[in-house]
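Here we start with a single chain on its own, the form predicted on its own, put down as structure tokens.
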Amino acid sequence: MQGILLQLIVSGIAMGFVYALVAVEYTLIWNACGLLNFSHEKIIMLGGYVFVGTCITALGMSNIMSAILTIILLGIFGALIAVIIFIPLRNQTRLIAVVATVMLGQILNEAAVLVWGPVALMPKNFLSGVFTFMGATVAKSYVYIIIVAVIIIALLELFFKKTKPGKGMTCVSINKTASALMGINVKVSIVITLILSFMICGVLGIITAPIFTVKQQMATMIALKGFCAGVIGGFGSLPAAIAGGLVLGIVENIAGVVLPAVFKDAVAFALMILFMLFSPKGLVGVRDHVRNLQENRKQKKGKVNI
């Protein structure tokens, strides 16, 4: 029993990061743009396919030297995204943005059926195989994806926190006005934003492709279930995305022993419309209510010690 609790919140905590990466993405663009990306679902598919079906199959590159390569290559791409869409919609209506990422997303899943075809790909010897302790056998694909997601988040942050482009985005994502009378150039935050974005989609193609295969619907619950996670933490934060991504992995995985297996996927549309009804904030304004009690309670004390 104990090791099959573990089992469940190992691969619960690895699906959570995998989420909180995906709502991490949503937040990015969010703050630089005022825009919600809808067609990351196919650029985590594009990473998928660039990396199995392009560097390792047709290029015949090792594992690691095709996932850095995917990486820069999603990069570029985000970088030209930015200046073809992002920067010049950012001023317009939203309807007009969320129409052009939908599009893009279309054009992307298309593009990949007629470059790879319609078959679904597998990286052979990529994060395969078992580990082994207490009593709890785990994939060595959640193990990884644990250790890449708390790399990726442990950079994002000496990168905003260090550096003066991420400073700068910071700022951009407070006020892009007040950022712009000050001299920053919010449209080199915006590029930035966008490569950072595309690079973490990349990384979620390859560390997920053993786990759903390739194909062009390998990251469409992942992108749900990655914005319901932004949702329960409390959108627009990127801690709060984090932590809302590994509630709903442990409370899915959790909830699919307990509840039969098809009722699995809806878990994370049921938890995040519990949210949006009795704490809109997410897990933030959860925290905020909390810490309101205690000033309360401690501001009761002082007046009866008085």
Contents of the next structure:
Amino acid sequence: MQGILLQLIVSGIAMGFVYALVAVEYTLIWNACGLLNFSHEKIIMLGGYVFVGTCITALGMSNIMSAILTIILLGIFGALIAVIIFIPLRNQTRLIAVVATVMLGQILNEAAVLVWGPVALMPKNFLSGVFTFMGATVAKSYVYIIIVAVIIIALLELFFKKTKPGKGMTCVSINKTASALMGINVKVSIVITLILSFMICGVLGIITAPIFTVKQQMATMIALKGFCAGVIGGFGSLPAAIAGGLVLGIVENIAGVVLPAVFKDAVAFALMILFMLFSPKGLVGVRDHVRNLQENRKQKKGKVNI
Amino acid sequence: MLQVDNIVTYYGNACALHGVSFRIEENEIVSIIGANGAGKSTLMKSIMGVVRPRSGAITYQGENITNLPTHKIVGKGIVYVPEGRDVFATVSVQDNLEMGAYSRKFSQKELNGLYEEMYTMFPRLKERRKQMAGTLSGGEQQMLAIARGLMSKPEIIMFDEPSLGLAPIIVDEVFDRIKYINQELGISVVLVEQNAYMALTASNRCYVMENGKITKEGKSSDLISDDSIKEAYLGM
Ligand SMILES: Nc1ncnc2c1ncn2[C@@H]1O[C@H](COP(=O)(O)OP(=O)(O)O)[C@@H](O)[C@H]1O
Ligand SMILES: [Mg+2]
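Can you switch from the form predicted on its own and show the form predicted in complex with its partner chain instead?
Below, the chain from earlier opens the complete complex, with every other chain and molecule after it.
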């Protein structure tokens, strides 16, 4: 029993990190240009196909070299998409950009079949096997997902808090005009954002390939649930996106035990709707609410006079 | 050093500037006064490339900068401290300052020197340097916006209604620093104000704007005793 619980917690945290990375990946773009990337599901899929279909199978490269090349190629693709879609369309009516990213997703979806064929691909000897400890058998892929996600999140944190371009991107997300008035090139900042976002999609495609296999719909569920994670955490904030992802991953896995298995996927969406109804600002809203209550209590006690 | 020739600026179909000309020379303080909605901020934003004039030209040090992107204009040494300060609320005071220097490639040592200079000029920012800018009072945010503007060592700095919403004692402090910036740091200053008396006493020359046009210009000392100005802007 204890073993099963541990297993569920580890896989819950791993999926939580997957949702968190998805939420981070689209929140970055939302913050940089106020647009949602509706093609992100297919960008993740593209990562999976380039990794298994092109690098490993067609080019015969090692797993690690394939992963590196995939991430680099996705970054370059991100820069390209920034220049042809996000920069020109960011000041147009939202609908135009929405349609453009939806179409990009469709093009990639169809292109995937043409280029890599209709049969699902599976990476061989990649993050396969299990770890056994304390009576639990945990798929290695889940453990690697957690490690990779923690590294990516730490690197992002360093980038945004310690480097000049990172701090500049934070300011662009707060106020674009004021950022331009600081001498920040907002277009360059959008290009960097798209590169980062697409690289994260590439990583997601790689690390989820052993779990979902590489196929057209491999990322459909995680893309939707990653969106839920963002709403649950609090839209537009990176730490909130991560918190939302983890909460969702764990709640969902526990619900999978308590409720009949068919309800498992519904839990994410139900949770999102609950948050939209009762705390539209997500966990951030809940936190602010609790803080306000504490402030009020303190004020009533006369400890703080404002 | 900065010359604006006959610019016309629209927001959609609404014309906000109907052919405005304006200039500022080295070491001057030039003020622009006018009622709310006269087009003062639009003139500033047109200079900075935040909004684009439909016609007319903006020349800086003999170079046409009318169509340069905003960040390049900042790189040339023109800085605009916007109306409403626009500090980055969820970023620390010191990081706000660092962003002010974004267009320059300063070493960490030079940056630290600049921070110290700003903290000497605005001591209250030093105490609050690790605080998020959004937690500062209105006056402190204005000080931060000014200091942030100075971080790139500009040649011209343009202040848009720096006294807006501040207590009179803080307004005096802000104007005191603006004069210091001009006299001690040798930076040319454009001062946009609704507070006409403060603007006229602080500046060398003044432009009066009404409905998207310059209706009067001249030495501030002359305008302050001009009857129509007295009546319309000084309430005398
Ligand atoms: N972003 C905008 N969109 C549409 N109209 C605007 C915008 N900003 C200013 N205006 C209009 O342009 C005119 C000049 O405004 P502004 O330059 O802000 O005046 P001032 O700074 O002198 O108060 C006003 O009529 C105002 O309503
Ligand atoms: Mg204004």
